[in-house]
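Read the single chain below, which is given as structure tokens and is the form predicted on its own.
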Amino acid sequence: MAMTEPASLPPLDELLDDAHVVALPMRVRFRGVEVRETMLLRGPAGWGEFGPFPEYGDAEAAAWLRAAVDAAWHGFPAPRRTRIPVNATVPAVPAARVPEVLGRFGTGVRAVKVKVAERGQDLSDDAARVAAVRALLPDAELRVDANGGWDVPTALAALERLGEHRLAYAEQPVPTVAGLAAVREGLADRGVPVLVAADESVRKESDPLAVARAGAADLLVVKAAPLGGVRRALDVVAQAGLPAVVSSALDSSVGIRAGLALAAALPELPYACGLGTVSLMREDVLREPLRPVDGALELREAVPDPGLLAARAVPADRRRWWLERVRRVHAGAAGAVPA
């Protein structure tokens, strides 16, 4: 079965006729982010998110442009569920602050997501980190996300050690394709019963199917907006034939609606996804943000408030950079890609 084709952009007056970009500061720094620029763009079927973080370049900006406009102007696939089962995060916090963090996701959280790997800190803080989780949830799924931060020998030992907090599956433990089937394989032979996830090596690839045709991954966390948009993120999950965990970019509600309906139309939805990152950011564009209640989101629109909007509007000289931003990548995008 061949990738669905993206569709042609629409013209950049058109796309930009209603866009906003916004500033929107965390509680916690996460992936090193302590404020989150992103851009809203509204279509005719509603809106889109366009927030490629600020270090990715033009082409790979392009599948978020895409997203953004699958979203605001083709609207979503119909759904299979209208509530989705959603984890908890804990960004690379010291193990203090843990129950503060989890505070945060409210009362019903059934699985949690550690991050681990982070630079400048070790295999302790990591542990120390996971264990905090544990105790304070010990019937909780747990999972740790490593974002590539190992290289074989380090993710095999510390999933050895971190493995006796009953962890569910590890998310890109290295880098490379041929490194997490290495640690799949390894793994088994040390007989820790820990899956193996695959993010990076899915939404950062120019082949999003690679991973599976080697073998090296039990699952996939697949986002929206990396992967071109939901329709072509349900294409990638089907034809990989694995199981499959939707997840954030760190987006505003908007982003998180496109995950939402990512989610609501799979097939299957066999574990809680990654989109309650709502709750790791003070500010949002919604006046009643997409965060969790009782470990689940509802299915529901995304609309921002317009006194939001402007209350959380950028500097003139980022929305200069953000605009300038979109029409490079929307030259690039729409000239690669036949009307």
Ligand SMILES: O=C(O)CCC(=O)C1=CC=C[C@@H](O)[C@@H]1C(=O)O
Given for the second form:
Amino acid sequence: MAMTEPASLPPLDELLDDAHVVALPMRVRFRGVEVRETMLLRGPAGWGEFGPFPEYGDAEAAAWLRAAVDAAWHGFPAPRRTRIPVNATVPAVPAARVPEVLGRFGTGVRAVKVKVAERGQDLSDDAARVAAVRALLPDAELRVDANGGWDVPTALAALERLGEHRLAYAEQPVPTVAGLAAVREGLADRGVPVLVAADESVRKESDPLAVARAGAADLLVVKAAPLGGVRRALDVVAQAGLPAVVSSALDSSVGIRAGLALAAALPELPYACGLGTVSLMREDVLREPLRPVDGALELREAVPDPGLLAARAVPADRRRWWLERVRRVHAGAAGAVPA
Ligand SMILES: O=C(O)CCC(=O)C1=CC=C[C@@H](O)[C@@H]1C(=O)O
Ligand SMILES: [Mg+2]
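Counterpart to the form predicted on its own, namely the form predicted in complex with this ligand:
Let us now look at the entire complex, which starts with that chain.
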């Protein structure tokens, strides 16, 4: 089966006809981000979000632009479900802040993802954070995300210890595909019942299927933006033949809407999705942000409020920076078909 060909991009002036760059302050610092800057585009089919993190290069950002265009110019595939279970996300905060962070996600939380292996912290910080979550939610499904921050022996030791709190899976424990395979094997050898999920090995690899082909993960984390849009992400999951968890890219409600479309269109949705991250943000562009209620998000449209777009608009120099970035990414992506 061939991968969906990316649709061609509209001309730059059409793309930027109704483009807004906003700055959304976070309530809780997440992956070093305290204010999330992102660009929102309106096209004939609705709204799309172009928000590659500032440190990402133009080649990586091209997939994000295709995803924004796919949403705003082509819309979303038909949903198979309208209620999407989501997990709460706990950044690498001190254990004492866990109750406050979980409180942001409201009642009815049934799954939690905990960030671990943060630079400058050690395993006892991770263990304390995971234990604090488990103490508050004895029956929740817990997973950890190391963002590739461990090496193989450290991952095995850490997951043996953290696994005592009953973990469903560990997301990207180590950086490479070969490393993921080694962790998966090592956990099985030690009888540690924690599955291995691939995130960066899907969204940052030139070949998002390499991890599945290598048998290196039990499940995939898929994000609409870095994979070039909802349709392409659906293709990746179909071709990988593995269970998938849909997750956010720390988007505003506009990008979350694309994640919901992906989660809604997948044939199977065995895990709660990481789409609750608007709860970590202080501001959004919708009057009624896509924040989970009773552990789930309902599929609905995400149309930014003009007053909020204006109120959250970035200063002129930041707008220039984003416009220049889109111009470069558009020029580089025109005609180029990603691998
Ligand atoms: O999956 C979730 O619960 C929330 C989303 C999330 O964790 C992420 C969003 C944005 C950037 C990533 O570093 C991070 C991730 O690694 O999955
Ligand atoms: Mg991750």
